[in-house]
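Just one chain follows, in the form predicted on its own, and it is written as structure tokens.
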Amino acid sequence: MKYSQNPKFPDGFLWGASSAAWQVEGGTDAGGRTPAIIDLNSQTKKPYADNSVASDHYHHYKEDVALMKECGFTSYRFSLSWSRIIPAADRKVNPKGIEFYNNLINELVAAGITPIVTLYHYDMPVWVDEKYGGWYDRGIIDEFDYYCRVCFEHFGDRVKYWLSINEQNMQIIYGDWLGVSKGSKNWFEEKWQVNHIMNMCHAKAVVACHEMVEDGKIGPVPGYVPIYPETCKPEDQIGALNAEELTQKIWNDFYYYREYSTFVQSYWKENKIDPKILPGDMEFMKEAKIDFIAVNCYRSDVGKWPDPTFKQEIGLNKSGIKGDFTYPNFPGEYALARNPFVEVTDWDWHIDPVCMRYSLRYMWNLYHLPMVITEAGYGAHEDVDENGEIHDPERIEYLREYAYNVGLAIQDGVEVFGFNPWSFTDLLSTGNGMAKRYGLVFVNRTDDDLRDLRRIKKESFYWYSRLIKSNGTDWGKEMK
């Protein structure tokens, strides 16, 4: 489609990209880092790349930051590795871990790039998991608080934007996939107990940030997938609402209101679920007032009322081949289905640029808090061509249309202060290794061959650089 409007991005808008420590750093046995549970979990996925190397950002951070500066970045969202900072149960802070992140942060600041730092992105240290049974034991609340305070103490003089827990909702919804559930047969009830403990950890991070970081701001990072009703059938509207509540709104409401919604309380009562809320918990939660919301939004989904006769659908990928994504059907709650009006990636994810505008409008209307995009991206199979180049027009189109819809949301009156898509360099995908490439910069390795780990700028790198340096006015060409 042609640009019918020319949205204006505000002065000082933060343009950049995102990553996570365990997916990009490598160096898992370097500088005193000890194993994290996600190290082990990633090795259960096929194909997978050995994340002891990943993209080797640990040894290439100066080169990577130089490329960010060349691209024109004014922000970079990344996470800290808990087990690199506190590698053992004795709580001794690892000076080499602190040194690495000090060096990275200093490099970013010197390049004029604002660091946006995630405290927790799936990588609980194995020693924490062994001591507390993962998120199941309330002892982790004080442990997490201690870790957060160490981070604020060492980095808070330069880092002013903080994120608490990445995609807490997805860790609960996909607890088996991410190893949070530990394969429990009682996960249906236990997930709400785990979720409450995670909420307490989030609250600890918010309170500590406001106590320790001068001018510090902190927010949650929901994985947001807007749900459209499949039809105008009234029951489908309720099914879509149920899907929205049970996959994301429960979490977002809690972060903002700092109390559990009447919907989830009724859900617990109806299903005889005890979330194990202790005296004093809710009073403490009230102190954890967030400053903004970081939004991870790649796609949308379609919701409907579940039908006992409904056969679960297998998604069709971008090539029209049956994929491995099975749409869920939960009796009495909701079902999800394929949206025939949008294309999908090779991993069966809906490509829906309008969902970005919709999501920002929806959340602004509910919470009226500033937002920053911390993930959105296009995963694809890629390799260098015979000329040693990577042409990725599909990624350019994806980022162009998603960023344009951010601009339209801003024009609609939504306060958005940054766009940081996933990811800057290629990195280890949560479930698809290096085969699923998201980066603006190609990392020369595969799942099976480390090659030379050389950084090669993709065509999207040059396109995004022009967009950034024009502050969102040079779109390159008309949208299709």
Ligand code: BG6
Second form
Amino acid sequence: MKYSQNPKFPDGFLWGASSAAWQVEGGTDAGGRTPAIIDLNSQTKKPYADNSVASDHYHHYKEDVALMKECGFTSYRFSLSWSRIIPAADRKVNPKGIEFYNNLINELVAAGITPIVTLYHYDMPVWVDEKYGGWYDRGIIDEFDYYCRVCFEHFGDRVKYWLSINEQNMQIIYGDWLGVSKGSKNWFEEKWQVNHIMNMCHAKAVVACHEMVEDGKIGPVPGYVPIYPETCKPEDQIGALNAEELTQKIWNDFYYYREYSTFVQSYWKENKIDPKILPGDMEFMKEAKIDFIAVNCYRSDVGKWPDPTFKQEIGLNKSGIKGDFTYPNFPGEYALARNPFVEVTDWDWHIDPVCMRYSLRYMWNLYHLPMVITEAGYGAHEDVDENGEIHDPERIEYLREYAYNVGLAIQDGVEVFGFNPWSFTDLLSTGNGMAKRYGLVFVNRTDDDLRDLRRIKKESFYWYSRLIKSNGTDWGKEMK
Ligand code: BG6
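Taking the form predicted on its own as the starting point, write out the structure of the form predicted in complex with the ligand.
Now the full complex is given, and it begins with the chain already shown.
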């Protein structure tokens, strides 16, 4: 196969970056917002970091949007905080919450930046949790529907790209980490009930968006980690397929086909799991036809047939924190392993730009739906140097190679309409606070010291700006 040196990005391609309310906003008790469960986690659960200030985007949004404009952004993906918009169980809409998001959206639109808005990104309001036990009770379905409708009513005139629930698959797989399982001892079975309720919520959002937003488009946001078989041993192919099904394909198939796959149905039967589907649910879900898929893709994994004698290896991670990272091994299902052909980040995430092209090709072959990249990014320890600057060549290399592989996927015939890596400014990582920075723009604070929260453009900001302004032709070096 022979390619031109530069893959061509379509005109109007959406170049931007991504964030989530609880990780960037701060202002957790400002403007009538009430607490979310993730606030409580961030204040009590280590290594989460307190999100009450985060990057203080709540007070710096104008400056942040001005920087996006300077960089040349044509899109920005962010999430809405449910408890900022509806702070209590009385369902009263908070005018100050609406005002904040109206201001942000207006600022973006005035800067020529297309908003891409996630309805839910891990920040369950405490009042919803108290009333319904989080995602455990079907009562949340109507509550979520109501919340989505409020969002569509207030912002749907300017926001045309909507995302339903961020990384539902990861919330189910890492239920404890992301606060969904509530420490349940019976999560193995309950997760499928919770997942069904989340699917109903996703479907409500899709149906309401199409009903209420003129020309509105909506899609899910799977956390996509493609799985490569470790060897060509036949059993490893099945292990890798199982890993793919149980970590992502079950979800993606559901979003696309709006029915549960035969794989998951037989998995439930085999494991005597009742997901508690009620009459009428499946008929309703059939109406929820998605318009695109938003893809979060940072890395790949290696799958294999599990080894019954396997012992967890401890202390594998590059940053040397013992016991921080272990590969799962599920007897009879699958195991994951380190890929010796790629580098890893300080947190042992595989750095694999080719996985971007691979994922887009793979998903396109399965679903033939347009896709937008809503996350990919390089998390690193960083601080200003003696000249007050931040040089982040590893991030530049990561973003260059990942974006280039998006271009190659487009050249392969895949429909992709945007690239929005994680993140614009530094923000709190889910589990590592400011210690794990992702931004193109440095936020001058650490986990323990709020300093002055100043924004400082990193070297990657300037590099990305040139790439955007050339619509993906100025890579800053020769690409092969
Ligand atoms: C994505 C999430 O899965 O990964 C983000 O949508 C998260 O919320 C990002 O921040 C990076 O993960 P982490 O743990 O490094 O923050």
